[in-house]
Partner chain sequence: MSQLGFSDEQRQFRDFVARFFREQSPVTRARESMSSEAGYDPELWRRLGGELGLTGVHVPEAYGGQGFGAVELGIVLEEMGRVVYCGPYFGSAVLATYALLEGATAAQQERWLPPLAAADIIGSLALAEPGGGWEAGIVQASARKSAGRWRLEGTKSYVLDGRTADLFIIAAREPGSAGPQAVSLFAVQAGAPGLEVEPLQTVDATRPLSRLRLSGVDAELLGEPGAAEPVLRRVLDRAAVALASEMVGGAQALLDSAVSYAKLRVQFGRLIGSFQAIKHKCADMLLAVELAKSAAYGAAEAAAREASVDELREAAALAKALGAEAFLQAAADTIQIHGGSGFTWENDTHLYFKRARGSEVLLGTPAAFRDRFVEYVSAREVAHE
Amino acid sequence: MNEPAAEQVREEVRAWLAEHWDPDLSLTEWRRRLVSSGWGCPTWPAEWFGKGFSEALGEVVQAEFRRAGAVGVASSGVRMLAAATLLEHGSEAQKAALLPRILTGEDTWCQLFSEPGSGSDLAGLTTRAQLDGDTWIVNGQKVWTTSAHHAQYGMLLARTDWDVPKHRGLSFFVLEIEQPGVEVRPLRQMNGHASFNEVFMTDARVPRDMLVGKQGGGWQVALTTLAHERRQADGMRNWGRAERGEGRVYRELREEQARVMEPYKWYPQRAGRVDLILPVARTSGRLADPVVRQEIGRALMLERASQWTARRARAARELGQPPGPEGSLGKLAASVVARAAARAHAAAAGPDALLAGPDAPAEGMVAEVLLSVPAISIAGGTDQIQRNIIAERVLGLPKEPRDDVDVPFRDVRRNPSSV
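Quick one: this chain alone, in the form predicted on its own?
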């Protein structure tokens, strides 16, 4: 691919921002300018609201946006996973209709994959989609669905054929959430937050043209979504944010972030908050304790190793490589780091680690860490699933014996509650 030089790109984006950037525009109006210009997603294909640049040139553009204090496209939450999936598998009509509103922030998305009886074994899901004329009729239940309570669309994985092996009977849809057949119920977590939802679909309707990819090809489409999720390929999450600026676009951006990122505000605690370990140990007076120091050292060491793995993933992206083993390695490493951090927090804070409120260690943040860390070993694929992926796809080890792969799904034994 013949690309322009970095300096040429830098000059072009500077000139475009000088002419078009206006913080007094509405957030949506500004983002529509970005979408039509291609500068909002420069690494996307030129025919789909981008410039076709490499990741390296995308970094050049991003740097110029930061220099100008310009706001970027909407990229928080699940929406960029939807965008990445649609870019690879969506029809031209789907891309034209859905991608611009993802980037402007007019639409919020959620991911309708996991079910009460099908979490780690995602291909065992039992939500049904049956074609009735030009409409798919959907019945079933999803769970652990972040942001479903304010989403306009959901990426839905449902079963369309029970007479083939389970992976071949799935199809991928775009489901409109705000319709009579969809009910969203929040789930309260043990850490006090309510980020997730149950979603019940009773004769929910999906237009025939909202099937993504081919009927029966949903597993391959879902793998794209999961690969990007594990690798955090929506790397524009912090793109062009300038929350402290003055003007309408900044005010509306702050409002958007408060609304969209509300379900994620406990995620730093889920990751272990390694940054708080030393301050907590100093405050408690346990920093000189040799056992506490061992736990702290182990957590810091593991975090640094995990950062190096993340840099490998980022380097692969910049080279234009598809998502690789770094995603699963990084996901598993994050779980190890979080658990080590939780142990270090508990050792550093002592009995006070379980206290909540402003007088507790780190104003109760340590207790929230201890309650939140178990989630990281489950969300996005359990640690056991990540180990299987690494063993089979990275190390080339033999697959586990299975009795549910080459038989019709209706003959597969499953949880009675998921029939």
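Next up, the form predicted together with the partner chain in place of the form predicted on its own?
No partners, no molecules, just the chain.
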């Protein structure tokens, strides 16, 4: 397929925005226009709410949106993981029914993968789904489920066959959260916030046509979700961007953010807030301390190099060159940066690192960094799992010998708590 030139696309977006962008529309109305025109997700396939553009052209479109101050589709949270998974594995009917409301922000999604007995070893999960007529009946428990407390749908991975090896007995479903069989209980985190939950499913119901992919093919579907999650490194990146601007769209966007953002206010802090390190050190007067400077230097350097590494990956893609290893390292790099940043913050704050809240440096942000950074090396696959993946897939090192993969799941050793 021949791609249009950047200049041509730029003119097209501009013309379209000039005609259609209207800050006095309702947020949903405006986003419906984005969905039906394809301008909201230009890198998606043309037949599914996109334009089939390359990433480079996608950037051109985004730049024009920024220039016009036009609001984009909803893209925060795990909704984009759900969208990417559905785009690749969903049925036509699922895509048609679910994707538009993801993009308008009418539906929020969560990822019902981890369970008390299986996190890293996701394929060892024991939530059970059984077909009863035209309905799947689901029983089990999920945990650490981000956003479940305000989500309409969950990507649910459940076991449908116990007599085959663990990876082959899983199926992937779309679960409606607002139903009697699903109970969501918020969990308080070590930093005091509550963005993740426990989810209990007791005879929860999933219509038959909400199976994604094949029965028993859930692992392949989940791999797509996980691959996108690794690449994104932080699925919540867009939360909390306060949009300025006058008009109904902006007002509703701000309301949407105030309403749903509260539990995720700490997300930027878990990445280390490298941007705050120098201001904190200047305020505390410790910037001249050579020991503190070394810690700061480490954090600033790692952050800069990991930004440049991401740019290298992008440059290679844009030049149509084969991807190098630099593209697979983002998540582990983010952990390394965050830990270095936490050390630098503690050094820069000095004794004020004892304090939290309004009395503490940067209105409590330093304390929140220190207490939030541990999440980044766990959520979305731990650092250890990332290292395994990098070592095996990128460097080609041999897998560990395992005795849990080639036997019926029934016979595999499990945590005592998991049925």
